[in-house]
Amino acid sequence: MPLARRRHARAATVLVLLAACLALPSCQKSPPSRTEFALGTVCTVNLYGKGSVKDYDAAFSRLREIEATMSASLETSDIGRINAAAGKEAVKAKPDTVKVLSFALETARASSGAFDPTVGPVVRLWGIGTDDERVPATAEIENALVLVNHERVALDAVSGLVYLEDAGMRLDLGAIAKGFAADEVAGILRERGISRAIIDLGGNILCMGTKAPGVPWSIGIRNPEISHGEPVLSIQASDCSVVTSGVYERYFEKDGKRYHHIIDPKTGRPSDGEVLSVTIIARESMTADALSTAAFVLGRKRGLALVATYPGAEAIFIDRDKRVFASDGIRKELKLLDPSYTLADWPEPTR
């Protein structure tokens, strides 16, 4: 059977309802915004008529700077240089890289390796979302897994030196860099006097302020089994980030089986559990980005337990039986839009 390719950014997972006018018939035409391709995905910043050309320029310039620093596919980036020097020597990284890698390693420890920034060798092996995507042989996966170990990363946050202790190790910050980038863009906009905006980096949504005074943004989350279509639920949000990891963001099919891009660092294969999507709501987008991947790999129970250790973070899980599980702090803000889905009774564990 020929290889069927499907590539989707997270924009297919999370929608800004009432803001992007994608789902509700009552919404009005969207105010001016800017969309560009950066960080390997489609990025949109909407300042709702309050921003200038220079404001947009500053936002996208920062995105391109972060991409040039952290892309694993660029030989000249910090990550490219660190990977090339694996097992040989330490590489001095920029403060941005040190900050993101430090948090990535913290998340790896907190999640017992469900999130691991050294998963690069396995990600490269599968090539999902590229022209080289394929199903690797078991022996290839086993060989690559030997190189996946966040404890073999030596990071000196003071000097900025990063050393991968084994030749062949590869960092990949793809599951956290967009979150950091969204936070950085929000910071730039606030410095420029903008308090109300939507930053959408391939579906990593960061809501600045509220839709109107006292009126939160309405964020829609799509059916995780369908690449395009109406949202199955919505939540109310303000001054926070909403990030979803799902099975259909990027995937390919071979011999009737779907292989998505969320790799379990323990097995070296796409995570295969009861969860189809995980949405994290948190103040910082970098936190939401990393936790969405970690919680997806961990599954419902262990994933929610992990999220509960991060103050202010909330989680929504959708499983194969169309059940929606939400932590207590977000349940009251959640509205089901598709009657085929049910809100399951699942108390949040004690924080």
The other form holds:
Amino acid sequence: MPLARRRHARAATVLVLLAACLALPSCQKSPPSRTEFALGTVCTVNLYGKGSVKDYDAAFSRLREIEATMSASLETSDIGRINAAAGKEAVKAKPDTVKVLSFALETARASSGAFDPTVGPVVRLWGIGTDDERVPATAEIENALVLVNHERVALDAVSGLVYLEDAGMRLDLGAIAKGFAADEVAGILRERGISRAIIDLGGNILCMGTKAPGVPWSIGIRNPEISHGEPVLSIQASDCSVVTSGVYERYFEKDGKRYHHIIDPKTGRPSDGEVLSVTIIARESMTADALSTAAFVLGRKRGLALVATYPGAEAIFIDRDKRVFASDGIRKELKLLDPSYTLADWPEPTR
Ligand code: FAD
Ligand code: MG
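Switch from the form predicted alone, shown above, to the form predicted in complex with flavin-adenine dinucleotide and output its structure.
Now the complete complex, all chains and molecules, led by this one.
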């Protein structure tokens, strides 16, 4: 073949290969990670160069599906439809919703109502994180609190029917559904042959596998006093979820006082104890998510007692005095990064 034609042929082959590569995502360079806004927060999946575009697509499409099913602010979601039918009729929910709601109700019972998925009317009243955030009047809080009662949720796990027994009740799965979503993404990645990843749903972390063979991941726990603060400590973790509930995540300030988004269902106000953040380490992210919120409201002693009833779950509490309390199973994996924090004795601190 003459040289000019050979060059043409080679160029054509390159073009064909390029076209094939554009059509086949497996030919594309593997992205290092992907970040998108979902579930009302910034979500990052990092497959450390091992995943394909299709793996990332599968992960984020599952996140969007869960958001469409469980968002409290979408009329068309299961939660939107259940809330709209409160006091009127039962609504058939998807298996995903049934699974999350069942665990939410179980956690509500186990925490004596410190965690309560029916806290929706109070959450809506405060509007924290929305354009309508404000300090409600005491009478408004009292009226909303009448509607907060997890025992007034009728759930038939077999038929999937959910009925809120009083008009005005509102489910809110904001304290648990991100955990479920992280578990689901991990399951999808595992099915696709991926064994090493970090799934970060707005600070709700799930680490799959280890950083390298025999080397655990190092996960930072943020300064609970400031938004986007630096980590004050880190823990070594592998194949588990690390979830933190804290006062810094969503809040507004009025007359010098901070009002954050974790509500004590007994008072209808932001839970106001010594604890500024609670981190739970557990195999399942849904467990870690539910327990972090429950333990935050319960406080250090009662919170730890609850966590101790979940095999394999560990807890780290940070309080207003910059003291870090870590349960036995995680204490040796913990490294203080900020010298102004101290690792306190457990269960009773030495002051
Ligand atoms: P967590 O401690 O895990 O949860 C706190 C949240 O749970 C509160 O914001 C409140 O909603 C609820 N809660 C408060 N007190 C209690 C209690 N005692 N018991 C039980 N629950 C309680 N945010 C948006 O701004 N826009 C959105 O469109 C949006 N969509 C979402 C869709 C889904 C499916 C989910 C799960 C969340 C969505 N969010 C949205 C919420 C947002 O991501 C929240 O900030 C997040 O869920 C709170 O999680 P956290 O880890 O910060 O705190
Ligand atoms: Mg939570």
